[in-house]
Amino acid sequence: MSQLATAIDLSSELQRVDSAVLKRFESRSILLNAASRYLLSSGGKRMRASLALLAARLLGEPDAERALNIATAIEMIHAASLVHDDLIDTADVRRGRPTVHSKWGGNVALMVGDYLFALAAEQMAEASDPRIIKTLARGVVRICEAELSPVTDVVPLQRTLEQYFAKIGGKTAALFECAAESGMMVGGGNDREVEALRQFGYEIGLAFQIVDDILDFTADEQTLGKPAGHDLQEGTITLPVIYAVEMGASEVVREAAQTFEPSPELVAAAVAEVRRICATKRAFADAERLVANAVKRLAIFPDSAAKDALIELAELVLRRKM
């Protein structure tokens, strides 16, 4: 597992966090287990858990036990997404390995999200307040209806730019938000200090899902686990996309866009025409804002190593590289 470094060491939670998680994974279907367990050795930095648990420190130090719980939630909510985002996706691979469709096919796949859903559940349930059950619970039902909200076009501008942000905003900034809130809530913050967290998850969340487009377009393939263009591959209409339809880039992006199952080669040459048109670096400008924006939503907060480690967190999220 990759961890975050920040201003606070968190390693010795994230690995209760994950020993936490794999102790969820008891159940009778040794298929069950398995496919389990193989997603979370998957790796990822844990960035949404480790969000919770510095939320939570912001006002001095929290229920330990309480932190953990929520961001043992938070992971198993983000797993399932994963596997029912692939399936979806009909993606193969991730960060480099098969997929749990690709491995074990889509019925195998749909039972392991659906059964993570429910240990998320039943994580969330442990919550002592109702507030951070239904914040989970609201967040759970925000990544499914962004799953099956897609960018339909890439133009008109506005109508695509609503689509998109309220896309991502949903599949990936809401779990973010849900992390940073919830984190408060454990934390003991008022209503206005909860809401300066819900923001800041939420910005940054957009912020990491505009890296990742980016990335779909910047980075090698084995840095990023799959092929460059992957998301145009799927038909997934993504920020860079929008933004060189917009900026006059030659046909070619347009028809990748609304094609199909397009071809490697009409995939590699929309690939090259939005790096030439530097789509990517107007789409990394938004993330840029976003970013900006979360970090003076902590002004309203006394400095300390949770705040510097959160802003440090925010920071990270543009120099990421996969």
Given for the second form:
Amino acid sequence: MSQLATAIDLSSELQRVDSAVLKRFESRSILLNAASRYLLSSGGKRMRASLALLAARLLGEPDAERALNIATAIEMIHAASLVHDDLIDTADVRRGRPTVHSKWGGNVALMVGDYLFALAAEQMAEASDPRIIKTLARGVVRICEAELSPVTDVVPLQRTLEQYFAKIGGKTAALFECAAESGMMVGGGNDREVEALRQFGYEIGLAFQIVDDILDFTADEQTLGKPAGHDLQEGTITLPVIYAVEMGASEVVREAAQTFEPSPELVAAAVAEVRRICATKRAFADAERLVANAVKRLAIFPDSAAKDALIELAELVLRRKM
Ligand code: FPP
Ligand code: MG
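Okay, that one was the form predicted alone. Can I see the form predicted in complex with farnesyl diphosphate (FPP) too?
Time for the whole complex; same chain goes first.
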């Protein structure tokens, strides 16, 4: 599995996170066990776990077990949300492999998501800190609310942007926020320090999703592990589309965004137009601004390897190709 290379080598801790996740799967259900293992072995950068582990170290050596506990719970919540998301999106492929529901069916996917989430709750309880449990539970509430909140059209710009940022703020940034915030709680931060990490996590989470939405237009299928233009195909309106329309793109973009189940030809034409007009560059500038802001939040902390690693992690969000 790929891991992040940062100023601090987290590989052994991330391996412990993976082992802790696998240990939780030691259930009597062979099917749930197999499907969960399949999901967890499909790669992933363990970015949220890394964020929690690094945030916990920002003020010195934390309680390693507690840091590991929250990192593990967060990875399990993330995995649960992906299984359910793929079911809702009827996505057949993730990270280049068949999704859980396309391999085992919708009922199994539903149960695997619930199962992982329940295991995450058990893991959270081991954090033995009601503040952390509440933070993670609130995060899941926001993820669920956002998953079903629509971006209704590409215009008017202001309303569309508000809907878009509310959606990605919940579905993606909330968990980054929880990871950074609860990591800092484990690390013993005061209210101001916890708040700084909360905002850091939120901003890099927004940037992460914007880059994800850009890659849907710019990356090839092999790198991305899913076909380009997938969001438009699914009727998901993202920042490159919103900006393309605002920048005067041809009608094909709005048409693709507004058509229920657009044809592959229409999607391909819209993708080409979004690229031609450079709307992805404008969206990327937003992601860069968010990362720059996030990094500024760390100014209140003393210099350390953990701080350097968090800055690297923030910058990696912009450089990732999948
Ligand atoms: C991915 O969005 C969406 C999420 C990561 C959030 C999904 C959340 C739920 C389904 C709520 C259930 C939560 C739990 C904990 C059981 P996307 O479809 O834009 O991204 P993708 O391209 O990676 O699919
Ligand atoms: Mg999806």
